[in-house]
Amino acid sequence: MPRSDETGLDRRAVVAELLRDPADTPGGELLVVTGLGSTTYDAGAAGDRAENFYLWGAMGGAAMIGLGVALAQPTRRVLVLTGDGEALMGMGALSTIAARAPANLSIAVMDNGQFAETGHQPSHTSLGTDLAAVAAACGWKTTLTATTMAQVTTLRPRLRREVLFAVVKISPADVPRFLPPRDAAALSVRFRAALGIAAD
């Protein structure tokens, strides 16, 4: 059951909230790129999908390979789903990605406070910073911060609509982790596939 409590929501049930309905996405199939870890246990968790793209490293990286994506594919639809870990690892992306202003890129951040893939040590957010705030500063033009369920079912449609930074508050209590497919190799394949990419 979803918790919007003080420790905040279920993190498994808002990624499924927000990849409900893929194909309810202007231009087609919504294409999600996922960062290191959870997010890509909780996507994989929430169906998996040729359109669906995980990153098993580079952390940091989710934002910058969702801008080369939804600058490969202006017609399509891109989300980036990511922890605040990746984020911060991140930060310079947000400010690119505000530069570059692609009008079909998103970025959800399932903020939870920690560094769970090390050890669960407490991150920045935890500590002060605000990456909403981060990325307005960086030059988005709308950002938010979504603390109730009520908020993420709000927000779904939004992310596949607009160009929106979106900051989630979630629960650090681990989860079961859902293992997608990890072969990168093929991963790659398949979602060029999706996007009607002939191989190599």
Contents of the next structure:
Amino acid sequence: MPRSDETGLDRRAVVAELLRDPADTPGGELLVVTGLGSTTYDAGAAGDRAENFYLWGAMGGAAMIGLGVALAQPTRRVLVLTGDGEALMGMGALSTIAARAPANLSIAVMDNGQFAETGHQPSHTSLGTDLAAVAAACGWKTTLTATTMAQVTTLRPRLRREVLFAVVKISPADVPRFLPPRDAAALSVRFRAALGIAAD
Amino acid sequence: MTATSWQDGVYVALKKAGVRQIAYVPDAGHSRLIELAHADNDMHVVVCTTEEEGVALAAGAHLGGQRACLLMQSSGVGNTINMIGLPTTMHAPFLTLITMRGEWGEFNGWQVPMGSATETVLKAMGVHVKRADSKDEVVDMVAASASLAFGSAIPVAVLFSQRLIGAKVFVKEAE
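Same protein, different condition: the form predicted alone was shown, now please give the form predicted in complex with its partner chain.
The next block holds the full complex; its first chain is the one shown before.
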């Protein structure tokens, strides 16, 4: 099977652009849930913040964690930022979320067509699966695929104001490691504190 | 089902515990709870395609400041095992109510392997497991388990035994 070509966008530049100026979000600072693997590193590299919840495990769970946050915080905007492998593992969640249709949740999938973390094995998105088409078939009203930085720039405000499922085609090239905090209890406490939630 | 069934009592216990999100993969034994949840404008109800989605939803609910409960049957427990590491690692509460299959009077042998292993695999993941065998104890058990889960921020499962919910009837006697 052919590997993805190496002409995709630089993932760090894409994520830095999508997460830029998080205060420019209706209802307050953008809430971000990242998926296990490279999107966790990308979001950390873009600037660690309390409103980021990074997954270092729980593969396939990012979108549903985002839904739990979105239902609990209806006045805030939630962005699930994940990779193609993580999204594929939780593909049923696309159906579950579309059925519930929260007004404050968007998903952006950084798609390099590979399981980069484990040795660049081709993923299903380079073997025939079109995740934006899957999301549309699950009932997401607006889905799109971005292939240029100009489109990514346009995407940034839309992800915070609409209900979008977006795929961004990124290069599978390796980028320098950036490891954000991975103590899940500490990440949880600071995320909740940033939302003003009192400890139980 | 009458308005005074034990399932109604269980729903009241969940409400008193402050549960605001209910995730479920349907089971006949949970049908009254699911019906009550859907009729409750103050409850976010999420039907899942697979049970681990509900575990992740509950973790997100905690991050957002709400309490959640996952309703599933024992066969679904196998689907949740890796995801149960999420609330455990976060030190987040997790409450699940599980209807048992594959034990008391089971007709369908396909339900037996996972039903037999349910308690063992949950405990292997660090879940505190309670088991309700009679309707006299089930409401208090859910209330106490909710207190344990949300108060101590630990994973707790309540098993509704097949004897309690009644074995599934596939072919009615009249047929």
